[in-house]
Structure formats: structure tokens, C-alpha cells
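Below sits a lone chain in C-alpha cells, taken as the form predicted on its own.
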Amino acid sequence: MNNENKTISDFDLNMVCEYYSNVERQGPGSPEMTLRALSFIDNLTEKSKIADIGCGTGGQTMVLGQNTPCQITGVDFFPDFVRLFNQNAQSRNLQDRVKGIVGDMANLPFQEEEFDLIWSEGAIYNIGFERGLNEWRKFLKPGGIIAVTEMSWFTEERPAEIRKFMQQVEPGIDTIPVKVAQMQRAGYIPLATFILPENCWTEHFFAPQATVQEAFLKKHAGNRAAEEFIAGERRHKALYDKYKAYHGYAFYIGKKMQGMTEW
């Protein structure tokens, strides 16, 4: 495999794991668009519970902590993000209702009906968008909602140097409208789609990566893994400048539909 197209996928995860432990933030978003994507939910009371499913060290998931009254569960799958995960929400003094677990996101260790609410930023494409909809439709009680944010296509066309990598490293992108198509089958109303600002992928996920990556290279000096893992990283934010115009993450917001019967 050519190394400039080698995914996360194919290294160490414990590299992964530990690279991504020093960033607030595992993947694009802020706090302003989860509290953008939260407005179109009503009705969360003390009662209700939210699953952030993929919840990294939960960046999102403090911001649904401090705006709404909810008992909420994190679940990632590396433990070192769920230790991370659980001092946020400790330091936040949100440890009584906010809560994260190890976890896999294709075996949820969750009853049916269990959740109001849904949410996973940057994270569903781990399983797939279709499948997660699908999946875990089945933990939502009847109009529930699923909120996640999955990177798509903004154009119809796209330059083919874009197009191969996102092949390569997002193989289930499509467009919006293919998306939310994709939402209706799984058996949810779409209830709102937006497209995240730019300053989600340089303000709050590539900028404070720099730091990072040079005290990284540092601490593994020598190591060619670790050097190809940030050259792979360093070209990811280069061609989302380059190509920044044609594709990003959005946010899909569903409710579950009720009585749906198999046509």
C-alpha cells in the first residue's frame, strides 16, 4: 500500500489512541453546532437519556452535559478515551448524570427503547451511516431522535484527487440529499440537515493538532509508523484546504418514526 494512502485504519490504535487523547476534539465540530443541532430537539427532561455513541473524550458530549438535564452515556471503544471522558466530566461536575463507558458500536450493550435521544459526531462512519441508522434505531424509544454528523459531498462533481482519497478514507460519502434519503429508509423524519462551518475543521480540529504532532514526532523519534500516521494526518488537513469547497461533515437530525411497517 502506497503510504500516502494509508488510513487510520491501518496503523497501531494504540498510536491513534494516544495522539488523539491529546486533543480536545476527535474529529470536526464546536460547541456552537452542537448547541445548533440541540435546538431542534424539545422536550428532554431529567428523565431522559442520551447515548453519545462514539463519544471520543467527549468534547461534544460536555456541551449536551451543561445544556440539557439529562442522564447521558458515552461509549467509545478505547478505554483511555473513556478515562478521559469521565475526569471532563468529573472537572465539569457533571459525574452524577454524565457518564462514559467502554463500548463497541456495533454490539451496544443497551436495552430497546432505552434513549430519547441519539447523538454521535465524527463518528458513525466507523460502522457505516445506513447501518448505524439502522442499528440503532432499535435503542430509540418511539420518536426518538438521532442526531450524528457524517461527511458528505457538497457538489455533485469533485476534482479526482479529492474523490480518490475520500475513496480511500471515507468510502461511504455521498451527498446530502443521498444521505437524508438514507435516513428515510432507515425509518427516521428528517427533521434538519446543515452543512458544519468551516471553522469546525481550522479553529477546532486541525489547529490545535499542531502542537500535538510536533511533540509526538518527539517522543517517537525514529519511529517511521509515527512519522507516516502525522504525514497522513498533516495531508489530510492540506487537502481539505484544497478541497474544502466540495465536501465537509453536516449534521443529520431524525425522529424515529412510529408504527413504521415493512413495505
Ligand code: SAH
Contents of the next structure:
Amino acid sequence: MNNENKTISDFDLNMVCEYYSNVERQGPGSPEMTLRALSFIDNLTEKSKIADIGCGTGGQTMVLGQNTPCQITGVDFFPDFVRLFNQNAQSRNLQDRVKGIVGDMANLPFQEEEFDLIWSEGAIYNIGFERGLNEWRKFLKPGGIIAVTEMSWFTEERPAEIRKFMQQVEPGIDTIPVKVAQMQRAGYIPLATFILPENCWTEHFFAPQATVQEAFLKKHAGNRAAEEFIAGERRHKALYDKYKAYHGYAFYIGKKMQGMTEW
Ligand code: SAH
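Please give the corresponding structure for the form predicted together with ligand SAH, as opposed to the form predicted on its own shown earlier.
Let's see the whole complex now, leading with the same chain.
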């Protein structure tokens, strides 16, 4: 889901929610890339706890549930997403270990040092990459891991059209070395970074939306806000296609630094 909705001031959030409820993912990514990120993380057991922040309907959370033995809590702002998340967990028989709750990533209902792993795909930008890394750090055990995806520039320079668009929808966007430095400054040792391949956008994010868009426009025929919303989503796709050499999502994986008390 992108922030472009902000330009549609009277747009009903319920419609955004309805639209994205009909697709498996609300952000770019893929099961393969969730697993690649997971491959950097060792020592997860039945006792380990994972938080998936901005989990949406749980596309990536179910992959975590099926590929780790851990206790997983998904948190999202939208109750409808959380309802679908819990249905998804149930239909995969993961409901005893994978639970979705409604909550705000800026005010999480967690204990300090509760989690071994914090996950967040396509969501941290909602409060900002640096703010999220800083504020969520306390919920990790010492040596705990954070794995997030974030929109990033691939090059030092880029065409004005995409630069301006990103300023509106993802003002926190920066280059990969800058993001890695932000992660280090927020108190994590950077462990791994990789760019999500194109199919995380085309096949897993945009393609499923194409069919949903037609049905959505039919259902909300004549509704200007709905039409503008879909036009915005289509513009986002067109700009991705045109400028994918310059920007995209990257995974950032870091390990909570220990305090320096031994000094
Ligand atoms: N991780 C999912 C969803 C990404 S879309 C995926 O990759 O498919 C971003 C998600 O962040 C949405 O589900 C949105 O509802 C959620 N979100 C936005 N602001 C939030 C907030 N303040 N607290 C919790 N969740 C939030």
C-alpha cells in the first residue's frame, strides 16, 4: 500500500482497506524473499517470539509461520486486515502460534525485550525508517534481530519525475548506504542488505491488483474518489516500470547491539 492516498483527501479508508483485502500482499515482496531474509537468522526455536509490524493480511507472516517454530504476533492498524490475517492463520492451521492483533506501530502494546525477531515488510515507512528502528529496538532482546523492507534509491542521481513522485509518497527514501548507516546509528549491527527482485513488484504486487482494479471500478462506478484512487495505483505502477533502475525495495537486516558496559 502506498501513501499516495494522502493526495485524495476525502478518500474513504474503508475503500483502501476493501481494495487491499482482495490481494494477498499489501506491499512488494515474495515468499522467496521472505525466506531469503529469514536465512540470515539463526537459533529460532519454539520459545522464540517474533513480531510482524504492519503485517497486513499476513502474506509474509504465514511464510514465517510455516518456516519457523516460533510464536508470532502480527500487528496492524486496520481491523479488517487483522481479521483476514487470523483467517489465513486458521486456514493454515497456524492459529496456535500465529496471531494478529490491532495496534499502532507508533504505540506498540509490547514488553521491553520481549522479542527475538522483529519483522516488517513494506510498512516501517508509515512512521519512518529511523524512527521505527529507534522506537522498536527496546522490544528486542539483547542480540535480537530486526528485518525490514524499505523503499530505497539504487543510484546517487535520478530523473526529476521519479524524484518528485517519491518526495510525495515516500519522503524518507534514501540510498542503501545511507539506510545502512541509519540502521547502525539506531543501535544495530547491519547483518545483510539485498534488493528485492523485480518480480516482487510485477508478479506479486501489481499483477494481482490488475484484476482487482477492474472489479473495484465496476463496484464503485461513478465514485470519483474510487476512480482517483485506482488512477493513483496505476500511476505508481507506471512509474515503477519506467524508473525501476533507480529505485525499489531493499531488505535491511540488523542485530541489536549490546550495551557498551564492558568499556
Ligand atoms: N506487510 C504487509 C503489509 C504492507 S502495507 C505486506 O507486505 O503485504 C503496510 C501496512 O501497514 C498496512 O497493512 C497498513 O494497514 C499498516 N499500517 C499503516 N500504518 C500503521 C500504523 N500506524 N500501525 C500499524 N500498522 C500500520
